[in-house]
Structure formats: structure tokens, C-alpha cells
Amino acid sequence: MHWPCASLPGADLRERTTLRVGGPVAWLLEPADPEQFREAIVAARERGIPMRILGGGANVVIDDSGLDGVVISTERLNRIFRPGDLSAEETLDEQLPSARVAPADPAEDPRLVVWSGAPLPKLCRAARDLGYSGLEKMAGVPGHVGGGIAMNAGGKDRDGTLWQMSDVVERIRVVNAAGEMEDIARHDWDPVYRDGRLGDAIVAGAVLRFEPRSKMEVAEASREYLRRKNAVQPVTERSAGCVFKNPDPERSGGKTAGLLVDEAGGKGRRRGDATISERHGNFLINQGAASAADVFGLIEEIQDLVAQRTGLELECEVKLWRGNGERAAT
């Protein structure tokens, strides 16, 4: 079968996820630029083949038995650069495929142009090194930019202050339902907490705007937040990030998913090598050779445990790819 980009039949996806579980996919496609990305999406749609988008693999559990259809990886769409003069009227046609001459002083235009496969840790480092503030609290968050925007990745401080990817987005370039590139300005985008609400549109790239600050200040803020995160989350272990979405605070009494799991006795529960972290109740970790079946079963067990104790049904934040053709960007 011919595809418009590099392709690999029967590719194993296990090592392409942060949890390190899963089986092969019928076809893995690896576009090298946003236009190839669009063409790959269109090709899969025109052939009626089930399609999924795989970014950094940080928010997904893939079935052990493997997947039919196509997985399009954003691994090679790994570009971050500073724009030249980008007026509000311009589209991203020239900005996304190639870099332009950057201004001499980063503070003159505190923006970065990114492709969807740019790793979030790399983006955070680039912003830090330029003295761009806005992503300090994303330090240590895995995955790719495309998935971060699609799910509006972020979190809440102890005082309830919300921070998320949408805070720094100026414009998004997506492949829309018609298979065309489309630019979405921030004022036309209506994301909510942990949901970019992009529908069938798939992120190809974005322009991000930051607040210029001293490099030392941005670096220290990033280090401090990472220190706090390391103290309460299993950052160095193999996980898929937060398993469950935080429930409506009015129904949960303001309790997070992690606290509900903890109070229900979920910490330390395990199936095979799949274990709920003792450090944080909303993290499921692979302690060795966990299978996807172990992970699926443990997630259902924890949901039942919390439901029996509180009457609340925890909704998965992590994407469960069971071979049903669901599309997700991570």
C-alpha cells in the first residue's frame, strides 16, 4: 500500500509510549512536515481506514493485541523556531514549513512557532533559554505540543489557580474535517480545562506567545515547580500521567481524583506489574512487565472502588486504545 510519507507495516508501538505497554499497528505513518501530515490524514480518511494520532505516547494505553488501521506519528514533526515578522493577517503557510529570519532581540517578538511533534520538555527548555515566561509550570510534563493543545494540558495550584496550554496559544494550525489546513485564532478557540474542544480538527502546529522576563527568573520558577512536582508525583517512573479527570468539585466536595482514589484505598493496588502509585493516587505505573490487560483491569477496579465508596464515576483522562478506531492526539 502506498502512503504519502514514510510508512512501516506491523510496527510495534510499545516503546513509543511512556507506560511501555501495547502491541503492533497495521500501518505506522511518519510524516516529516505538516503538509505530509495533512496528506497522511487525508489518505487514511479517503480509504476509510481507522486512524489514530500518536504524539509522545504520554496519555495513552494501547491494546496488547495490537491495532487495525493506521497510526500517524508526530515524532518527526519536531520543530521549534522563532518567527520573523508575522502580522495578524498572515496565515501560517510560510511560518510552519520553514523558519524565517528571527529578530535580533527575543523580547521584540516573544513568540515561538512550533510543529505538533515538538516535545513539551524541549519547548519548555527553549522558552526558558529565551527568557519567555508562561510555561514554567509545564516543566516535567511529557508528550508533544499537538497533544498538549488538543487536550489543553495543564493543572491547578493548591490555591485553585488554573494554568494550561491555552494560556500561551496565539494561533493554532489544524487539519480540519475537510482535510484542509485551517488557522484558528485564540479568540475563536474555546477550550476548557483538560479539553481543547477541537472536534475533528487535528493540530499540525501553532504560534505561541509568551511574556518576556529575565532568563534567571524563568529558570528558577521552572526549577521550583519541578521540585514540587517531584515531591508528590512519580515523575521518574513509567506512567501515562494522570489516569482520571478530576470530577466536578461540587459533586466531589472539592476532592481531586487522586485524593478520592487514596481515600478509597486505591494506592498500592496492583494487577501484575501495573500498580497505583503510593506517591499519588492518580498515577498508574508500570513496575516492569505490565500488560495493557493489567492496566485496563486495574483502571476498572479503581473506578469500581471509588464508585462504591462515593457514588462518583471517575472518567478516564488517559486514552484507552482498544482497537476500535478511536482517534486521539497525545
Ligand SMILES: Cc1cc2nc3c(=O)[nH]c(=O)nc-3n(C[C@H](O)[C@H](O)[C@H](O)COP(=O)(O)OP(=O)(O)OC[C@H]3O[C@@H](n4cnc5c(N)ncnc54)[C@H](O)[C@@H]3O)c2cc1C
Contents of the next structure:
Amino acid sequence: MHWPCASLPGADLRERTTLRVGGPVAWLLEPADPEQFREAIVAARERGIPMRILGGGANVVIDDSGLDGVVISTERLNRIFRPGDLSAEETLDEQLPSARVAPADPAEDPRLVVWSGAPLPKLCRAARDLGYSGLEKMAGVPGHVGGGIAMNAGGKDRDGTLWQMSDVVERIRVVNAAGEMEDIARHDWDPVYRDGRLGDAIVAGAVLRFEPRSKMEVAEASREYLRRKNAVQPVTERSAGCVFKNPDPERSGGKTAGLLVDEAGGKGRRRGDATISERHGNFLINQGAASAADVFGLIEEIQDLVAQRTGLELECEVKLWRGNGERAAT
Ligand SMILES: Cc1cc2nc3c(=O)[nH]c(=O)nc-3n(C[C@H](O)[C@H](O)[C@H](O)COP(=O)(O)OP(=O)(O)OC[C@H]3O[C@@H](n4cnc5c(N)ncnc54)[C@H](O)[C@@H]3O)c2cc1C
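With the form predicted on its own already on screen, would you show the form predicted in complex with this ligand?
Once more the chain from above appears, this time first in line as the rest of the complex follows.
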């Protein structure tokens, strides 16, 4: 089958996830720029085959029995630019898909133009080195910009302040349902907690806006958030981040998903090499050779445990990519 970009039949996805669980997909596509990305999406849609988008694989559990259809990876779409004059629409049109951009004075125009596969840690480092504030709390969050926007990645401070990817977004560029590039301004985009609510739109890139600060301040704040994250999460283990969304605090009495799992006795539960972290009840760890069946089974077991104890249904934050030709959902 011919594809408009690099393509690998039967590629194994396991190593492309942070949990290290997954099997082969019929076709893995690796577009090298946003236009190839758009063409790959259109080609898959026109052929009517299931299509999924894979970013950094930091929030997915992939079936190891194999996936039908096509997975389009954003791995090669990893560019980050400083904009020139982005005031005119046509200038943005030229710049988002282009690698050749005249850098602006960082203090005068504290924005970055990113492709969807830019790794979040690389983006955080770039912002820190320019003295751009806004992503300090994302220090230590793996994945790609597109995945971060699709998931509206973020967190909550101890005082309850919510911070999320959408805080720094000025506009996103998507491949829309018609297969065309479309820019969506932040005020026309309505993301919610851990859900970018993009529908059929797929993120090709974005323009991000920051607050200029001193580089030292940004670096210090990033270090502090990384230190806090490392103190409570099993960051060096193989995981897919938080398994469950935090439930509505009104219904859970303000308890997080991790605390509910802990109180229900979920910490330390295991199936095969899949186990619930002793450190954080919302992290499922692959201790070596966990299978997708182990992971799916353990997730259901924990959901049952919490439901029996509290009556609350924990909703998955991680995306479960089940095989057997089930309907693909990005
Ligand atoms: C150690 C660890 C710590 C973490 N900490 C946090 C945290 O503090 N806060 C937090 O929110 N998350 C956290 N995560 C989860 C993860 O880092 C984020 O959800 C991240 O945004 C996922 O990005 P990704 O590119 O890896 O997405 P993937 O895992 O590749 O994909 C996730 C979903 O996004 C979709 N998607 C990916 N790219 C696109 C695109 N371009 N357009 C449309 N849809 C797309 C996929 O189809 C899938 O449905 C953590 C994960 C780990 C392993």
C-alpha cells in the first residue's frame, strides 16, 4: 500500500510507549512535516481504515495482540521555532509548517511556534532557556505537544490551583474533519480537565504564548516543581502517568483518584508484572513483562474495588487502545 510519507508495515509499538506495553500495528506512518501529516490523515480517512494518532505514548495502553489499521506517529514532527512577526495570518500560515523562521527578540515576542511532535521536556527546556514563564509546572511531564493539547495535560497545586497546557496556548492548528488545516484561536477552543475536546480535529501544531521573566526565576520554579513531582510520583518506573481522572470533588469529598485507590486497598495489587505503585495509588507500573491483558485486568479490578467501597466510578485518563478491530478512538 502506498502512503504519502515514511511507512512501516507491522511496526511494534511497545517501545514507543512509556509503559512498554503494546504490539504491532498493520501500518505505522511517520510524516516528516505538518503537510505530510495532513496528507497521511487524509489518506487513511479516504481508505476508511481505523486511524489513531500516537504522540509520545505517555498516556496510552496499547493491546499487544496487535492493532488493525494505521497509527500515525508525531515522532518526526518535533520542531520548535521562535516566531518572526506573527501578527498577520499569512505570516503564521507560512511559519507553522516551515523550518526557516527569523527569530524575533524573545522579550518583545514571548511566543513559540511548535509542531505537534515537539517533546514536552524539550519545549520546557526551550522556554526556560529563553526566560519564558508558563510551563514550569510541566517539568517532568513526558509526551509531545499534540498529545499534551489533546489531553489538556496539567495538574493541581496543593492550594487547588489548576494548571494545564491550555494556559499557554494562543492558537492551535489542526487537521479538521474535512482534511484541511485550520487555525483555532484559544478563545474559540473549549478544553476541560484532561480533555482537549477536539472531536475529529487532530493537532498539527500550535502557537504558545508565555510571560517573559528572568531565566533564573523560570529555571528555579521548574526545578522546584520537578522536585515535588519526583517526591510523590514513581517517575523512574515504567508507567503511563495517572491511570484515572480525579472524580468531581463534590462527589468524592475532595479526594483524588490516587487517595481513593489507596483507601480501597489498591496500592500494591498486581496482575503478572503490572502493579499499582506503593508510592502513588494512581500509577500503574510495568515491572518488566506486563501484558496488555494484565494492565486492562488490573485497571478493571481497581475500578471495581473503588466502586464497591465508595460507589464512585473511576474514569480512565489513560487511553486504552484495544485490538480485535474494535472502533479506533484517538
Ligand atoms: C511519569 C509520567 C508523568 C506524567 N505526569 C503527568 C502530569 O503531571 N500531568 C498530565 O496531565 N499528564 C501526565 N502524564 C501523562 C502524559 O505525559 C500526558 O498525558 C501527555 O500529554 C501525553 O502526551 P503524548 O504525546 O504522550 O500522548 P499519547 O500518549 O501518545 O496520546 C494520548 C492521547 O492523545 C492523542 N493524541 C496524541 N497526539 C495527538 C495529536 N497530535 N492530535 C490529536 N490527538 C493526539 C492520542 O491519540 C491519545 O488519544 C504523565 C506520564 C508519565 C509517564
